[in-house]
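Single chain ahead, by itself, as structure tokens, in the form predicted alone.
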Amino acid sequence: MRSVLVTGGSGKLGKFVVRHLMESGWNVTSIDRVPHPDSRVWSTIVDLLDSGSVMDLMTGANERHSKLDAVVHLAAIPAPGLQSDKATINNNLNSTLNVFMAARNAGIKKVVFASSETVLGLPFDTPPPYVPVDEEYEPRPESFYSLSKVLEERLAKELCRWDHELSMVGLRFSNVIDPIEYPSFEDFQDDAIKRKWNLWGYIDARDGALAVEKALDYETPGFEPFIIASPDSVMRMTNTQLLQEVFPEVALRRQVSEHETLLGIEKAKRLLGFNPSNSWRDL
């Protein structure tokens, strides 16, 4: 059985991503500021900010496991606006660093990482450069929030440029959403506007744990981001209506169906053979 070490494992993408490899297989622990909310599974109290903490984790042998093979580092302050900038960027990035390298001195050659659909430019003031949008332009922060973001996704690449074995992969999530969410949906439907921060975007946690697996699952060395959003839009306007309404100049590269996400997620699909399958509209 595989080891694996999730932060954020409390989370809300998180609590979804422990028991979905759990239920593939894997041997989790989880970490994060609080207990994880399920008693069955084993977790264990640690700030991420505690450089010294996090390296006896991952380089001691425990009741859990002798030596980790993965680890999924989810833990964050998770969008720009809930802590002030500086207190953001700070635990953002300097957990982020504590974790990896953490994982690179107990030889861990799987990482991976929740990155932001932000780093592609939300929230879209100024337009995309086309739509979908993919992982092929530089990525455009636009808060700090961000700015962590493209940080760490720059010191994945560096450590994989430093050790040619080491494989990881940021995920550049779209807005998380737990099923019970979906009945709010209802409240942007008359709206193009109040949506339009991410492209009318979101992912199901369920597909976002799905993500996750896969990624772990994906063997080739070196750092690779992907973009992860559910097949969908979160809207019932066609993506024809709203894109004549909200980005009328912005370039359409090729051709989608009525309500396809505008959030390119082919290259996971690609490489990563991710396929989402939950969909609001379902319900």
Ligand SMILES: NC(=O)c1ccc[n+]([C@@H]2O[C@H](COP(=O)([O-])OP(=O)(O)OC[C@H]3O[C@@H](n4cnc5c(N)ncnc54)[C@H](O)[C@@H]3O)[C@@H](O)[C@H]2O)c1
Given for the second form:
Amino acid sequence: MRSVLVTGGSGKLGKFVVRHLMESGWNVTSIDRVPHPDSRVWSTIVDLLDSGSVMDLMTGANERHSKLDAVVHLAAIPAPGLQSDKATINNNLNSTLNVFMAARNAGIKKVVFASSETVLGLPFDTPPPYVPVDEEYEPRPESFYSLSKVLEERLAKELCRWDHELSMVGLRFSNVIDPIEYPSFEDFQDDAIKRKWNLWGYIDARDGALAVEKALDYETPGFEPFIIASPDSVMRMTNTQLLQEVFPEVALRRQVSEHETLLGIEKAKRLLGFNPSNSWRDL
Ligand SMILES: NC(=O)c1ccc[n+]([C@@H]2O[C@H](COP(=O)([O-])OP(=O)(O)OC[C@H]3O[C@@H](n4cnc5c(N)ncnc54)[C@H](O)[C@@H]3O)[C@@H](O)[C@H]2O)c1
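For comparison with the form predicted alone, please write out the form predicted in complex with the named molecule.
Let's see the whole complex now, leading with the same chain.
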């Protein structure tokens, strides 16, 4: 049985990831600074800003955490504006540095971490260079939250340059949605502007968890970022209507179907075998 440490396992996405990986046969330990709500999950309380404790956990000072095959790092303040910019970048960047350095010291060769769609230029007050957006253009962080994700991706890239056996995957998640939230999608159906900030995208938390599982199985060394979104938009309006109204000048790189996501997931499909199957439309 392969063992994985999941940081942020008590969070919105983390709960889905922990459950999915357990069901997929992984031996999972969740670490977070708040308890996990499910008592069947093995969880350890730690503040990732405490570098000594993170190092202790990952380098096998106690039996439960020894011989880890992989780390999934999700813990973060998950959006701009929830805390001060200083608190956000301090928490996110230093937590990530502690996790990545401890993983390196422990000789762990597989790290999957949560980056964010925000690195693509959200909230798109400056329009995207083209749609569907993809991983091909330089990150465009517009907040300290997003900047922390760009710096984490850069850190991963350099660590992989130093260690040719290391495989690090940055999952640029779209807006994570728990299926119980789908009824609230009615609130923005009448207005193309309300969700323009992320090109009308989302990721069903169950498919977010699937992306983590697929990324864990991706063995190619080096750093690779992937956009992770559900295959459709959050809108009943068609892409033609939305783009004409909000981004009439933005080039459409290829034909897209009426409700296809404009957050391109082709790379994740091709390299990870990511095949999301859930949609708010199925409710
Ligand atoms: N929610 C979204 O829409 C969204 C979109 C894109 C990317 N992401 C990223 O996905 C990841 C998970 O997001 P989420 O929505 O589950 O967030 P969440 O806030 O629900 O969960 C994050 C968890 O991390 C823990 N945490 C934060 N700082 C910590 C620290 N210093 N030490 C220990 N634990 C700490 C929190 O206690 C929390 O349980 C984050 O990295 C976030 O930036 C989220």
